[in-house]
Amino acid sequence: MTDFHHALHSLRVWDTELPSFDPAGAPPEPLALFHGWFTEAVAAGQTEPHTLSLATVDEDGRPDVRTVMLHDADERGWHFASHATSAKGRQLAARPEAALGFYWPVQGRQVRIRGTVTTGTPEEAYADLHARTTGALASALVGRQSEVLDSPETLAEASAAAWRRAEAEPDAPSPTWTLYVVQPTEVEFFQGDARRRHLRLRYRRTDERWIRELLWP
């Protein structure tokens, strides 16, 4: 057995006591349940609970996925940000639909979201960027996300210049920085169970209201 297969088969899932979940007591809309589960994940010590997988589709219909950071979740939808010129930005401009996936293994929970994507205003994008750290601003000022890079040295030079500007001009704009909002049509909450009797509650949007339904695991 290779080191990879030994490591793979040595792993155990949810080696902890998992929380209970009663779907019958779930709220009529998914946002309140997401807020509750997110807060519980933070309290349980989940590492980086605000990171999520973002799936989009390219011009050839091929799926693409990457990890991004949640910036907000409100009545408008789930918020994240990136450059409009990035691969994800170009894909969303051509086909404004996305799927999101949160995984919080400390509690054996997942949240899956599908929906249409809109963009915030330039003012919202500016406020989003400048509410973050100097490092986040420096990274945004580097730009050129997803472009081919000729060497690590080129990146180091561009990053150093961006850091100097971010520290000297904390209000510097990044014109391509864009706030995206996923307006959900489906939201699924998955609660793992040690005996594999996983609970899946799906909210499905129809005719301006949410329908709740259980799914087989």
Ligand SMILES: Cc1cc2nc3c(=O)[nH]c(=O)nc-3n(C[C@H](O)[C@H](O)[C@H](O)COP(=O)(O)O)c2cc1C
Contents of the next structure:
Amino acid sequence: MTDFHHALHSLRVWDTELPSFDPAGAPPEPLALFHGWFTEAVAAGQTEPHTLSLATVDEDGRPDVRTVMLHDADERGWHFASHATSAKGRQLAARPEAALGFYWPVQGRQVRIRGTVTTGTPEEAYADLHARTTGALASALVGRQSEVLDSPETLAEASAAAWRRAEAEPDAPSPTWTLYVVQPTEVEFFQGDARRRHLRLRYRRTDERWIRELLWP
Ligand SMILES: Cc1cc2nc3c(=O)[nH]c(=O)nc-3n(C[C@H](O)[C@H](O)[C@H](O)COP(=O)(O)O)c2cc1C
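May I ask for the structure of the form predicted in complex with the ligand now, the form predicted on its own having been displayed?
Below, the chain from earlier opens the complete complex, with every other chain and molecule after it.
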């Protein structure tokens, strides 16, 4: 066996005590349950529970996925931010639909969201960017996300210049920085169970209300 296979096969999931989840007591709308589960993930010591997988499709219908940070979750939907000129930004402009995935292994929990994507106003994008750290601003000022880079040295120069600018000019704009909001049509909460009797609760949006249904695991 190779080191890789040895390492892979030595792994188990959910060696900890998993929380219980009673779908019958779940709120009528998914946002409240997401807020509750998120808060519990933080309290349980889950590292970086605000990182999520964002799936989009390109113009040929081929899926793409990457990690982004959650910036908010409210009545409008789930918020993240990125450059409109990035691969994801171009994909979302052509096809404004996305799927999001959160995985919180400390509790054996997964949340999946599917929905349509809208962009916030330029003022919201500006506010989003400037509510964050100097490093986040510097990173956004570098720009050119998803373009081909000729060398690490070119990045080092651009990054150093962006850091200098972010420190000297904390109000500097990054015109391509965009706030995206995923308005959910489906939200699924998965609670892992040690005996593999996992609970899956899906909220499905119909005209004016959410339908709740259990799914076979
Ligand atoms: C933990 C983590 C958080 C990230 N957060 C963001 C983010 O909030 N926004 C963003 O544009 N890229 C973020 N990235 C980088 C993306 O994963 C990705 O590399 C980048 O956005 C380019 O993706 P694209 O070429 O599909 O557009 C993050 C990466 C990691 C590993």
